[in-house]
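Take a look at this one chain, the form predicted alone, written out in structure tokens.
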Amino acid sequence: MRSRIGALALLSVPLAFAWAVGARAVAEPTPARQAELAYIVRQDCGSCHGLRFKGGLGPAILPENLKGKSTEALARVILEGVPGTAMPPWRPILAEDEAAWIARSLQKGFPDAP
């Protein structure tokens, strides 16, 4: 009995590690949701950052302007907003993986509207 408990304990370590690694994997929104997100970014983000993202009320958000900023930091700004500025928190309508997708897309150069 004691050896079975030990064996289970030994097996649980790699399983827990595999779960932890899998939980950190980046989820990608579906293509349909990506199209919705692209529309939201073009319309809502564009109203402050400019329709071509070259800046306006908010700063420019082109790849060259985001260089050196981590995807995680950008996603956090998208989700939490910037207190004291016009940047609202988008957490009520965006999931974390969606904010990360938007951040990655902005860093690469946001796709053109269809």
Second form
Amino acid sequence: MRSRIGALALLSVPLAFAWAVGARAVAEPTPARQAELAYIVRQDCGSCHGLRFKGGLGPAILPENLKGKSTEALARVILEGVPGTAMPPWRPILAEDEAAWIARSLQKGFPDAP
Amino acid sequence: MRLRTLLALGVALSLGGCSQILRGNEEVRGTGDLGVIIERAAGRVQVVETTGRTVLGEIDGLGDLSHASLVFSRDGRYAYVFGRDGGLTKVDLLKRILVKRVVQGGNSIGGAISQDGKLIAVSNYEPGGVKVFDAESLEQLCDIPAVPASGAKASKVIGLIDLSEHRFAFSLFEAGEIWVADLKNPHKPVLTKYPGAGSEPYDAFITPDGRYYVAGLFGEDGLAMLDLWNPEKGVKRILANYGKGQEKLPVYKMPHLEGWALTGSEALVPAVGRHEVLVMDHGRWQEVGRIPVHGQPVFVVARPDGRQVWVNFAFPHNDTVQVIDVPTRKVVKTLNPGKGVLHMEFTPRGEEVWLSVRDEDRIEIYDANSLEHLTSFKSDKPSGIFFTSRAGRMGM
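With the form predicted alone done, generate the form predicted together with the partner chain in the same format.
Full complex below, order starting with the chain above.
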């Protein structure tokens, strides 16, 4: 487990770099995976941020709350968590492009889970 | 038309030798076997009965029910539902109607009912504090902002629990304090504050005798305990450093301490960020064992006789439930009820356990003795299951 996370962390450096420089080549999760992700975000992130993202133990994450924040920084928060708070790192669960898709979707206004 | 159907049904039932009595179109029944299931996405509750395992009806219009919980009136007829949107809704289980709804805060987390059933206290994240309402009218009686001694921003309030003598206890998440509010005069609460309780209390429980208030800590290993028989001794740290030297796993769902398991002389609680259930000696409050389990425990709930304990888990292990045999401290059964097991509730005398399986829109019922699956029924994204037997217990 530890070595896998280590490997992922190593891998994430070039990936993050690619993401930063190659914004035109944004990988989109498949529609089926998007539906799964939407469900996870609505239900499981919803445990702390509220089913309607108005906040709870964690802060509100509606588009107006995320205005002015970079998508990349949000994706990083999703993947790495926020040390010293209840926000966990989702890297063991989510791929880079998935976290980026979630960050973009939250900023746009999240699609409802099917 | 509907009335006629009901009356016809009534005649049919009485002809069938059934003991139900109909007065007008109102069915006379007790409340001891009733329960409420939160359909969290739909903002609705199902009213159920455990004798025939049926859904009696639904009550709609309760708002945002993410993380909703409820308490019952002392007669088990009404439920007070605490919604995430700050809504406090009183529903009538017998008539299956919404009696009254007030939106009392921006973002609430739970509540409690006073020993005499006359006061409803609600804890809020936003604005952080506790508000107290008249149980009959839902009229607000007082507001207790959770502004800590340091004068910092109001804290989120968690672990609000009813105590004897018109008191409530609760904890301040950011400030790390435990407060006891005396509401003999509900317009003028008298507060006793215990600062330095520990880092980020996230939930709390009380022993069934109402003596020990125990808050779980998220920001550090351990729990904070206040002995209400000897409150002048202050808050004691228990199970400190239970995970010393080990790194915590990411926590994808906060454990819950409501429904914690007291079994004979031991108390079982979920470890934070570990695949373990901690066993402590009840009374001395020292760790006496650990039980390795399938994932990070969320609820650790004892069967009413205390012999077995059921455990569900945080994402991504929330499709599994394990049953622990208390005397041997071993997992005796691993069940896979389906994806998203959020809550477990025993029938009042413990012969059955009902599980909410959110992602499969079902309630699953198991025999609590044989551990065999009995039946299931549909429920829309169910979360909490609450039976009226809670009405007679403190801290529920």
